[in-house]
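Given next, in structure tokens, is a single chain: the form predicted on its own.
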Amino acid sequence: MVFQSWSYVGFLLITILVVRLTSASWRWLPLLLASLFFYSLTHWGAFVILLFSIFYTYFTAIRVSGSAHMSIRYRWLLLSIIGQVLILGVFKYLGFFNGVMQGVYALLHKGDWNDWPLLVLPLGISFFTFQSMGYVFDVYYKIRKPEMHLGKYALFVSFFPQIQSGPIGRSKEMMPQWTSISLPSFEQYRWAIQLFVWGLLKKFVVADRLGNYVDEAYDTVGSMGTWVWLFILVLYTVQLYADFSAYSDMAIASARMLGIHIPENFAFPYKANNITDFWRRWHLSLSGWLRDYIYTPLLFSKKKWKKWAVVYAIGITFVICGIWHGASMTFVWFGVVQAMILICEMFTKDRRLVWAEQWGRTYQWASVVLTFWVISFCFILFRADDMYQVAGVLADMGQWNSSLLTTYLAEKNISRLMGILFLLTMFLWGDERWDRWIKQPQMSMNKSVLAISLMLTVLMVLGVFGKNDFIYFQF
């Protein structure tokens, strides 16, 4: 049941109406069944995935809680984490280990792999498996208590807004909201109609129209140049933060109508001047999930290596990320990259911050174009599906033969290619106005309606429907 769909809001209306009539310190059993039941509409298989995560990191953190010696503590912590990467490794990875198995069996002229049998990919098992182990280190930190109520620790982990493609949330925010959960107010549905309905525009009008060219083009790669392949990296660039934000905030305002506030995901990531900031903007949940979880306990552990430290935190951590997007070696060296460059960032630090000064916005606004590029480029690795069609879009691009984009031009209408460029400018430049006009929080009730009105009607005007899915469903 995707968000786009007419089932998915009928059924939202529902668990709303059910909702309202249940008693403050009863609703988060509603809000449960209509979790478990939304899950379980994916597949049977998943459906058991996720109740044995639930069960698992539920009683793994009481075990962390109660256990007096830190050892101990620690060895119920990393049985909790072994279990829940188990689970990732099976499920989501097992492809890709027979992949490699293969290829090794090929390289070392063994004969053939006896390939593994294919098991089901649980809808969203990155994003829950995250956000129970988030749980359990908490816990194991001491940030917050166990929670010994069972139900309310299960809607934790599948509260049905977000367990699909996040935002990933933490225990200390998410938790203590369902011990009495408030009614909305009629100004706050109509708030999170207003963000519902901008989600949907983006994802129909932008993402889904960019879409279309996108997906020819890497099925086609071979016959074009290096200026359609700039104008396509441009236009997936804006195609997955159009896509993933947009879900993302269909997810909160989801989740608002029923009481319940879960985290943004995005700060206006193309604004960023260099990667360093890209990644303080960009899928926040899983940035801040990492940074607490992973960088910043790699880094303490190796404190006396200095700035050999950091080096050593971010190449694990960005690893972790690549690999934690697909079980695929485009997403492996994804995250290389990202660490490559990070890594260069931390040792030219300082000369940047003197061409800051000297140049001012000149440096800056600079800095922000280098950026949008580079990581435009980076998500070749993100789109890609293999490393063979990575190296066919490279090759590609090294055809500099501007007769590719006469024809190019040809093919697809021109007046229809400026439409497009138009839409992406109005897009990147406007995005951040208009996502703080339609995200504040007073607003008239004639503005409200005049908001709503006018993205309908773009969305029936402009949308391009029949793509179900979102992107980062794949993860």
Given for the second form:
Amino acid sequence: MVFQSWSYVGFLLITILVVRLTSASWRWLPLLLASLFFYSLTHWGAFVILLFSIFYTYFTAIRVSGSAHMSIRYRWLLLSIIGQVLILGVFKYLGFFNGVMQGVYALLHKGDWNDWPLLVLPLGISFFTFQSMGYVFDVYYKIRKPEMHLGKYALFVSFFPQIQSGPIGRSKEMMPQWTSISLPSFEQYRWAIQLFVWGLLKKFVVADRLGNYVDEAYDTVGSMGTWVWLFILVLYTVQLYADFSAYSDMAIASARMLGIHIPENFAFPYKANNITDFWRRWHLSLSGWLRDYIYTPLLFSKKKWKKWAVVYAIGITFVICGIWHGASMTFVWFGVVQAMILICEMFTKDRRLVWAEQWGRTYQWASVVLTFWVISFCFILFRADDMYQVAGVLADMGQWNSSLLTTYLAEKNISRLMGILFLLTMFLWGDERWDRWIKQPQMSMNKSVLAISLMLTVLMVLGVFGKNDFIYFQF
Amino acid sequence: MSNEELTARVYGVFRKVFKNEGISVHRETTAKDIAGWDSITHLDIISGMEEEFDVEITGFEVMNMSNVGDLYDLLTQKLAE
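Having looked at the form predicted on its own, could you now put up the form predicted in complex with the partner chain?
Expanding to the full complex; the earlier chain stays at the top.
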């Protein structure tokens, strides 16, 4: 059941109604039942895996906290994490493993590798396994005590606005909310509806519209040349952000209608002035998770290496970040490239600070533009199906032939492309302004009705309907 | 070691790491409150504390710190051992 469907709206309304009719200390129960029902609709096998993951991390976290000896605590932590990684490995990465083994067998001239059969890929598996792993880490680091109430823990892992594509919740932020869930006020419902409609608008008017051009380009690699590809790279960079931030906004809005606060997942990433800054603004729930549970422990485990400890920690963290996104070499390379850029930035930090002081606002603007282009190029790895397609895009990009641009403009209708350019400019220029305006808590009733009506009108006139999934569902 | 001396020496490490004589640090200060306090700076602060007080701070202990007050408490505990 996707957010942008009438069935979801109906399901959400019924859940809100039942939550309203329940007393504050018992509201976790209808939320849990709704969440389990919501996830059970994806696939029965996936549902069983979710239940197993809940029970497994619930019990191992209790064992982690149950011992005073650090070595025993550590062993239970390891067992818990290995179990979760195995679940991810078996259900998400078996295809990738088959591909690697086929390559190895071909290299060693050992005949054909017999593929291991692929199993069901549970929707949101990367999200709910990371969420539950984060909880076990929190118990291990004594950031929180284990949750003894199985129902409330199950709700933490399966909460339906988050389970498909995050934001990845943190136990210290989410779990205390289950104890007593306050009903939203009329203004808060209005705020949440505004945010939900804003998400719909970003999805249907921006992401899916741009997506049509991007999909077509990646389906016909080889005939577009440099200029068209530069245009497509920008389109995909904006599409990905609009798509994922739309999903996050709708998740935050759905949760808020149920009285639950989920933190923001983006902080205007295309205003970043370097890639380090970009990762402090992009997919905050994942980058925060990686920082706290992978990067920092790795960094401090080798702190005597000084700067090389940072190189080591960044390298491993971003390879994991890449692989988390998908079972493909393109994502591995995406992680490796990010790590390389971040390491370069670390070694040039002092020099860049001097430049920033010397050149002031010019340097700041140039850095933002450069960062945008760097990330746009990196996203080729994110969008392409495999490394052959990446090579194809790069080769096609090497054709500095302006006639290819002229052909493209003629084919696509120049006035439509101007419209797309206008949409892009409005979105990139106004991103922060629109977002802050939509999310202001004290908007008057008249302004709010006007904003919702305006957004619905734009949605009806300019929306592209038909695509169903969000890009991040594949992860 | 008195509380005043501990505070002065902790303050000294912060001044040295941030190269800022006028830096203001108190128990509730977190990384979000000081511009430029990133993970590399965090590493420098912890290494600086280890050198200054001749103690070892483990990764586990670092993960448990949420503000400068936690760092003070950890150092007090380690120096008392």
